[in-house]
Each structure stands twice: as structure tokens, then as C-alpha cells.
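Below, in C-alpha cells: the form predicted alone, a single chain.
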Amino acid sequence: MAMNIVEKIFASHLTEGQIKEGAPLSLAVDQVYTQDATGTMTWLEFEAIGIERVKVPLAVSYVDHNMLQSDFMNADDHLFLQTAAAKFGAYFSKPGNGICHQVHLERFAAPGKIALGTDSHTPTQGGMGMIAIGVGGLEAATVMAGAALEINMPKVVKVNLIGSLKKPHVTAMDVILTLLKMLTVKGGVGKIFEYGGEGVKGLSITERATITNMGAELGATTSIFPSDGMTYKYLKAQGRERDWIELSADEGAYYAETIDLDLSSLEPMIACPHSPDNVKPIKELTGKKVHQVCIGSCTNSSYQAMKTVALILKGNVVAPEVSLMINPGSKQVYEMLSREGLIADMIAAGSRIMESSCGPCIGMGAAPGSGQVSVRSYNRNFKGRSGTKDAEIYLTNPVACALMAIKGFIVDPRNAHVDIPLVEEPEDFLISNALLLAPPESGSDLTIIRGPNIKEVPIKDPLSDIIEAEIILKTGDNVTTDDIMPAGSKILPLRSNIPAISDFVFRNLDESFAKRAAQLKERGGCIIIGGDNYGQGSSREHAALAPMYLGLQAVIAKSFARIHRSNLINFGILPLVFKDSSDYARVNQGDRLRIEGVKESLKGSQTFTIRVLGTESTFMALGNLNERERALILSGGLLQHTRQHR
């Protein structure tokens, strides 16, 4: 039978189930990687399971988010991660080695394999021809402890690329921005995007990775490209040609949908505040004043992208009222640019060169000024994510970013009157693993070092048969995990201290949320009402774990983003969807709800009758949980369930 790329990889990793759209699958996993903002909790959860050594073939612990060391907390977390990785059998990527997705692409990603990462942009590795999926930390911990990846088979959508991108003013970023304009941030929910067609052949691996990276903003489970001659060329340049296999779809393979995209017809695009799908042609915004430009992040910080930016800046000067920040994606990229004198060219132009880290993308420094316009080559522009609530954040390709830094205003690259070079990936990359530490053969004699900010993982009680709780908050559509659990330099260092970080839950939407939740905890806890696509964005499980700690019992929404729904289930919080979405308008913040026969409904039809106390009003909600998810909710979450069944 003809198979697409996704089906081929799933078939080679299938341990249980049937590769049929919507059916539950159990898949063996080849690689798991974490980053420090989610990794501290992941390793605490792995430790709580009680397994001595990771059971996946490869595990890597990266440090790239919490790089600012303004006090002891981040430094303590880095030491904890290094000693935990050594004890449990994972590689450790030290601070300064680079952004997890960029480094993983360089050193570990391989076609035909399956990887999980505790970051929503893990699909970056799909540019290498592998299935790479972002998950919550607890799910990653259980897979490292020997569990399979449990997933319902998504729809596979073919994106048929026609033509070529060989124009200097249009980059891979414009491909994914165009798709976001077409499909919106909800357009990929329940889907995997598989790229094919003649247009694929002209895209480098890092260009492909830009597209798969930002496919996360579509809400997609993941995205993937074929493994071809371009893949071999990149792996050979990285000294890893042994990892190459050819991988493509069979002729006549089935796809749930097909999208044709002519690369030759694309123009420079820009995402406007405050959503990655609020996309317009750059030409429509020409002339708007720019105060800050940021180039890098896991989306656009490859050698190819960075060298292009350096050559544009060479001999030019950043506009007087613009602050230009550049963060190369990895030590490899940084060192290669340095040895070629390109960092000097960037500095000479007036750039501020930052660490190889996530930096401003996650709100970790370089926040723009009050009401300022910041144009970035990043992947997200949610309100307040930059660290400045009233800033206007725009997303565009790195070429356009460099030109706007020079001009001081939004400019269409086609009309900038600046030479734009076409840069190819090199034949050989500079290989140095000085900041990448391999695990020892045994960790039995090693001690994990933990600072005073690192606390135990909180545990939820098993599910009650009656939930009676107050609606503490009613949200609109597309609420993000940044809204639920903000990031930034003040909050991220608390990631391993759930009691402390819980004070910031929903801080950007409702400053009194944590205080009110604590008060309601003794009265049965609380319930949240959500709109469509509740929990989009980051994979951060703290957006479920911290609300659970505060007493959240259930979220009733019109629909959920995939990763956040999984995280709610993993921490024993019941995710329900309105049977009739019009009932959303009938309930309000402050209403007290009662759900009886919860366990019976969960085990049976998963249809829940919900009473609004003090009125005659009732409405219906649905669970839509598979057998495994029901078991997790009944146990009180994935950690308890794993302990019971290991």
C-alpha cells in the first residue's frame, strides 16, 4: 500500500494500535530533549517516577531559556540539570552552547526517527525528515522512563511546494507566514503538515527547519520534509552522514488535504500585533517607525540566516533611534561567524550581540520601551510576551529585519535599495562539542545538586465523583499559555518552585486570580470557562501544573490546543468541551457549577450534565477522552498513574 512519510515513520515505530486517522497509537521514541525552563520540572518528575536511568536511546538536557543570572536561582537550576543529566544518562548542553532546536538540528536530529521535546517548537527537527513533537515535561519524563508515546493518529496534510524561493527578499519565513495568513493559528489542530513537491529541492535544511519550527503556530502536531540529497549534504557538512537515510512519500500516498503553494509567487510578509496569523504584505505597512529590531531565536538563527544579515549590515549603520539585538542560534554559528569576521561587521554597524539563547523571544531581557514598535525574526508576538505590555511586536524574515534596522522604519525589502546577498549553507561546519557533555556510563555514584529554590512536584488527589466549584475566570478565544503562565526574567527562574510560581497564574489577565483561587481551594476549588483554541502556544506544563496546585478542577471550553489539553489531563484536570457552543454565553464568572456522577460519566458516554447552582439552568459538556486519558484523569494524573503501573 502506498504510504506517506508520516505513515512510514509511524509504521516503523508502532508498538500498539492501527495507523488510521483518529485511532490511538503507541509509538517507540528515539530521542527526548528538554530545555531548562521546562527541564527542571521534567527531571524532578523523572526522579519521582523512580527510574535510575533513561530508557530512550538518546536524551539531551539543554540550557537556553533561563540564561540571565541576576541571583542564585538560574545558576542553581543549571547545576541541578547538569548533575541530573549525568546521573540519569542524558547529554548536557551547557549555557552558551545554543538554543535547543538549533543545536539538536546540528548534532542529533536524524531522518526517519521520532523525537519528543519539552518545547512547542520541537517540530523544528521536521526539517531533517524526522517526526518531532512538542510535549509537556511529565509526558517526556514518562517516555524517558520507558513508556511509549501515546497519540491519536492526526490527519496528514500535504503542502505541495511549487517553484523556487531564489529571490533575495523572500525567505523561508515568508512561506510559513503565508500559510498562517491562509490557515490561522487554529488551522493545524489535529494535523501533521507534510511538505513535498518540486519546490522542496531548493530549500536548505535550515530553511526547512524555519518552516517546521513555526508550523507550531498553526497548532499543528508537527511538520515534516522529505529526506533527500539536501539532507545528506547538511549531515555530511556536520560530520554525520552516517545518520542519513532517504525518505519520501510513495506515489499515490493518501492525504486528508492538499495545499498548493507557489514559492515563486510569494512576497515579503509580516505578522502584526498580537498574533502570528495577523499577517499582511510588508508593502502595506511601509513607513511605520521602528524602535527595536531583534534577529535570531530558534526560527531564524542559522549560519545561513545570520551570515546574510551580517553581509547586509556590512558597511551600513543602524538607524540612530533603533536598537538592534542579534542572538546567533548556537555556539557553532557564533564561532563560525566570529572566525569569518562577520560578528565584527555586525558590531561595526551598531548591533548588540547577545548570547546564543532564546533571549528576547521568551521575554528574557531586551524588552522594548513603552509603546514601542519591535520587529523580530521570531515566532510569537503575543501581547506582553516581550516583557512590555503595550509594545507592538511584529514578526518578519531576517532580511527585512536587517533592512528595517538600517532604515529606521518598516520597508519592503524589494524597495530598500540595499544589496541583499544569496547565502548558501557551507560545505563544512565547524564541529566543537566543548559545551556538550556526554553522560558517564553509570550514574549510580553521582549526587544531584539542588538549590533552595527547587521544590518537590505537587501531586493531585484522584478524581472525585462530584465537582462543585466556582467559575473563577471566563476567557475569550485563543488564550495562550503565556496568558495562563507568563514567562519573562522575573517569573522563569521560579519554574522549579511551583508554590512560588503559582502566584503569577493569569497575572496578565487577572492580577487577583491566584489570591482568589487560594481562597476557593477549601471550597472545592475552581473552574475556568474558555473559548476556542484554549491554551495555544508554548508547551509549558506549568500552565496546567500551577493552576492544579491552586485548586483548578476542570476547564470547560469551546475547543483546546493539543499540548495544553494533554497537560491538563497529565495533571488530573478535567478538560471538557461544550456540547453546544452557544452555552458558552449562558455561564459567567462567579457562577457556581455542580457536576455529579463524574466517574460514571467518564467511564461511560463522557456526557456531563452541569448545573448552575442557584438557578434552574443546566448545560451539557463532552469529555472526548480516549481510554488512556480517562485512566489518567481517574488516577489524578500521569505521575500517579505511572507510579501505579510501572
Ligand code: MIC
The other form holds:
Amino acid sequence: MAMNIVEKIFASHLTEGQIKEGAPLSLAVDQVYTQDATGTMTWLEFEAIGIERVKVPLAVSYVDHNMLQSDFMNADDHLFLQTAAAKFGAYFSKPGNGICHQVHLERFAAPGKIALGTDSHTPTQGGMGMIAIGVGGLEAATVMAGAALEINMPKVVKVNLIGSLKKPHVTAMDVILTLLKMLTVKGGVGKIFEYGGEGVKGLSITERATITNMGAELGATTSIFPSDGMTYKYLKAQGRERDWIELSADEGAYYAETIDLDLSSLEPMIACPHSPDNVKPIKELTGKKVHQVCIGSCTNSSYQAMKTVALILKGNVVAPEVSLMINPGSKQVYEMLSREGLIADMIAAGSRIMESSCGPCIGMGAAPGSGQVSVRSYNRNFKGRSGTKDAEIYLTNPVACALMAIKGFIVDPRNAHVDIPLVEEPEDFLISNALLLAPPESGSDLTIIRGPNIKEVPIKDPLSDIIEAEIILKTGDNVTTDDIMPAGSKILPLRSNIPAISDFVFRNLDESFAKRAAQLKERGGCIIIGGDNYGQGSSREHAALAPMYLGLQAVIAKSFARIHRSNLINFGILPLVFKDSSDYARVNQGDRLRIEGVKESLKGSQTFTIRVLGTESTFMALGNLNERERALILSGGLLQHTRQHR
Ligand code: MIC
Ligand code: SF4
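The block above covers the form predicted alone; next, return the form predicted together with alpha-methylisocitric acid (MIC).
Full complex below, order starting with the chain above.
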């Protein structure tokens, strides 16, 4: 039977179930990686499961998010992660080695394999022809402890690339921004985007990785490219040609949908505040004053992109009122640029070079000034994420970013009157594993070192049969996990301390949330009403774990984003959807809701009748949980379930 690439990889990893759209299936996982901000919890959870060594062929623990060390907390977490990796058998990528997705692409990604990462941009590895999926920490911990990945088979959408990009003015970033404009931040929910067509050939692996990285912004489960000669070339340049296999879709393979995209028709695009799908052609914004430019992140940190930026900056000077921040995504790229004198060109032009970390992307320093315009080669521009609530964040390609830094205003690269070189990926990368520590043979004699800010994983009370709780908050559509559990330099260091981080739940939308939740806790806890695509964005399980700690019982929404829905289930919180979405308008913040026979409904029809207390009104909500998800909720969450079934 003719198969697409996704089906081929799934078939070679299938341990249970069927490869049939919507059907549950279990897959063996080859690689799992964590990053520090989600990783401390993941490794605490792994420890709580009680397994001595990871059971997956490869596990890597990266440090890239919590890199500002303004007190002991982040440094303590780094040491915890390093000692936990050694004990449990994972590689440890030291602070300074780079952003997890960029380093993983360089050192470990391999066509035909399956990887999980505790970060929503794990699909970056799809550029290498592998299935790479972002999951919550607990999900990753159970897989490292030997479980299979369990998902419902997504729809596979073919993106048929025709023609070739008008480089250097139009880049891979414009491909994904164009798709975001077409499909929006919920256009990919329940789908995997498989790229194909003639246009694939002209894209380097890192360009492909830019596209699959931002597939996360579409809400997609993941995105994937074929593995071809270009893949071989990149792997060879990384000294890893042995990892190469060819991978392409069979003639006549099935796709649920096909999208044709003519690369030669694309133009430079920019995402406007405050959503990555608020995309316009750059030419419509020309002339707008810019205060800050940030180049790098896991989206656009390749050697190819960074060298192009350096050569644009060479001999120029950053505009007087612009601050240009550059965070090269990996030590490899950083070191290569330095040895070639390109960092010197960046510095000479007035750039502020940062370490290889997430940095400004997650509000870890370099927050813009009040009301300022910041243009970034990054992937997310949610309100407040930069650290400055009223800043306006725009997302665009790195070439355009560099030009805007010089000009001081938004400019279409085609009309900037600046020479832009055409840069390729190198024949050989500089390979050094100085900051990548392999695990020792055995961890049994090793001790994990933990600082005072590292607290245990809280556990939810078992599910009760009657939920009677107050609606603490009613939100609109596309609420992000940054809204639910904000990040930034002040809050991120609390990621390993749930009681402390809980104070910040919904802080940017509703300052009194945590206080009110604490008051409601004795009265049955609270319920959140959400719109469409509730919980989009990051994989941070803290957006479920901290509200759970505050007493959240259920979220009733029009629809959910994939990772957040799983995280809610993993921590025993019921994710229900309105049977009739017009009922959303009939409930209000402050209403008390009562759901009876919760367990029966869960085991049976999964139709819940919800009474609005003090009125005659009732409405219906649906569980839509598969068998495994029901079992998890009934056990009180994934951790309890895993312990019970070990
Ligand atoms: C993000 O880009 O939002 C993050 C920070 O990388 C998150 C992970 C986290 O919150 O730690 C993600 O994308 O999953
Ligand atoms: Fe880091 Fe930003 Fe990438 Fe998230 S999106 S992994 S914060 S660089």
C-alpha cells in the first residue's frame, strides 16, 4: 500500500493500535529531550516514578531557558539537572551549549526516528525527516520510564511546495508566516504537516527546520520534511552521515488535505502584535519606527541565517535609536561565527551579543521599553511575553531584522538598497562536544544535588463524583499558556517550586486569580470557562500543575490546544467541551456549577449535565476522552496511574 512519510515512520514504531485517522495508537520512542524550564519538573517526576535509569535509547537534558542567574535558583536548578542526568542516564548539555532545538538538530536528530521533547518547538527536528513531538514533562517522564507514546492518529496534510524562494529577500520564515496567515493559530490542531514537492529540494535542513519549528504556532502535532540528498549533506557536514536514511512518500500516498504553495510567489512577511498569525506583507508596514531588534532563537539561529545577518551588518551601524540583540542558538554556530570574524562584524555594527540561550524570546532579559516596537526573528509575540506588557512585538525573517536594525524602521528587504549575500550551510561544521556530557555507565552511586527552591511534585486529590465549584474566570479564544502561567525572568526561576509559582497563575489577565482560587479551595475549588483553542502555545505543564495546586477541578471550553489538554488530563483536571458552543454565552464568572455522577459519565457516554446553581439553567458538556485518558483522570492523573501500573 502506498504510504506517506508519517505512516512509514509510525508503522516502523507501532507497538499497539492502528494507523487510522483518529484511532488511538502506541509508538516506541527513540529519543527524549528536556530543557531546563520544563526539565526540573520532568526529572522530579521521573524520580517520583521510581525507575533507576532511562529506558529510551537516547535522553538529553538541555539548559537554555533559565540562564539569567540573578540569585541562586537557576544555578541550583542547573546543578540538579546535571546530577539527575548523570544518575538517570541522560546526556547533559551545559549552559552555554545552546538552545535545545538547535543543538539537537546539530548533534542528535536523525531521519526516520521518533523524538519527544518537553518543549512545544520540538517539531524543529522535523526538518531532518523525523517525527518530533512536543509533550508535557510528565508525559516525557513516563516515556523515559519505558512507556510508549500514546496518541490519536492525526490527519496528515500535504504541503506541496512548488517553485523556489526568491532568496535572499524571501526566506524560509516567510513560508511559515504565509501558512500562518492562511491557516491561523488553530489551523493545525489534530494535524501533521508533511512537506513535499519540487520546492523541497532548494531548502537547506536549517531552513526546513525554521518551517517545522513554527508549525507549532499552527497548533499542529508536528511537521516533517522528506530525507533526501540535502539531509545527507547536512548530516555529513555534522560528521554524522551514518545517521542518514532516505525517506520519501510513495506515489499515490493518502493525505487528508493538500495545500499547494508556490514558493516563487512568496514575499517578505511580518507577524504583527500580538499573535503569530496576525501576518501581513512587510510592505504594508514600511516606515514604522523600530526601537529594538532581536535576532536568533530556536527559529532562526542557523549558521546560514546568522552569517547572512553578519554580512548585512558588516560595514554598517545600527540606527541611533535601535538596540540590536543577537542570541546565536548554539555554541557551534557562535564559535564558527567568531572564528570567521563575523561576531566582530556584528559588534562593530553596534550589536549587543548575548549568550546562546532563549533570552529575550521568553522575557529572560532584554525586555523592550514602555510601548516600544521590537522586531524579532522569533516565533511568538504574545502580549507581555517579552517582559513588557505594552510592548509591540513583530516577527519576521532575520534578513529583514538586520536591515531594520540598520534603518531604524520597518523596511521591505526588496527595497532596502543594501547588498544581501546568498549564504549556504557550510561543507563542514565545527564539532566540539566540550559542553555536552555523556552519562556515566552507572548512576547507582551518584547523588542528586538539589537547592532549597526545588520542591516535590504536588499530587491531586482523587477525582470526586460530584464537582461543585465556582467559575473563577471566563476567557476568550486562543488563550495561551503564557496567559495561564506567565514566564519571564522573575517567574521562570520558580519552575521547580509549584507552591511559589502558583501565585502567578493568570497574573497578567487577572491579578487576583491566585488569591481568589485559594479562597475557593475550601468551597470545592474552581472551574475555568474557555473559548476556542484554550491553552495554545507552549508545552509547560505548569499551566496545568499550578492551577491544579490552586484547586482547579475542570476547564469547560469550546475547544483545546493539544498539549495543554494532555497536561490537564495528566494532572487529573477534567477538560470538557461545550456540546453546544452557544452555551458559552450563558455562563458567567462567579456562577457556581454542579456536575453530578462524574465517574459514571466518564465511564459511560461522557456526556455531562451541568447545573448552574441558583438558576433553572443546565447545559451539556462532552469529555471526548479516549480509553487511556479516562483511566488517567479516574486514577487522579498520570503519575498516580503510572505508579499503580508499574
Ligand atoms: C516557549 O517558547 O513558550 C517555551 C518557553 O519554550 C515553552 C516551554 C516552557 O514554558 O518552558 C514551550 O514552547 O513549550
Ligand atoms: Fe526558547 Fe523561544 Fe524557542 Fe521557546 S520559542 S525554545 S523560549 S527560543
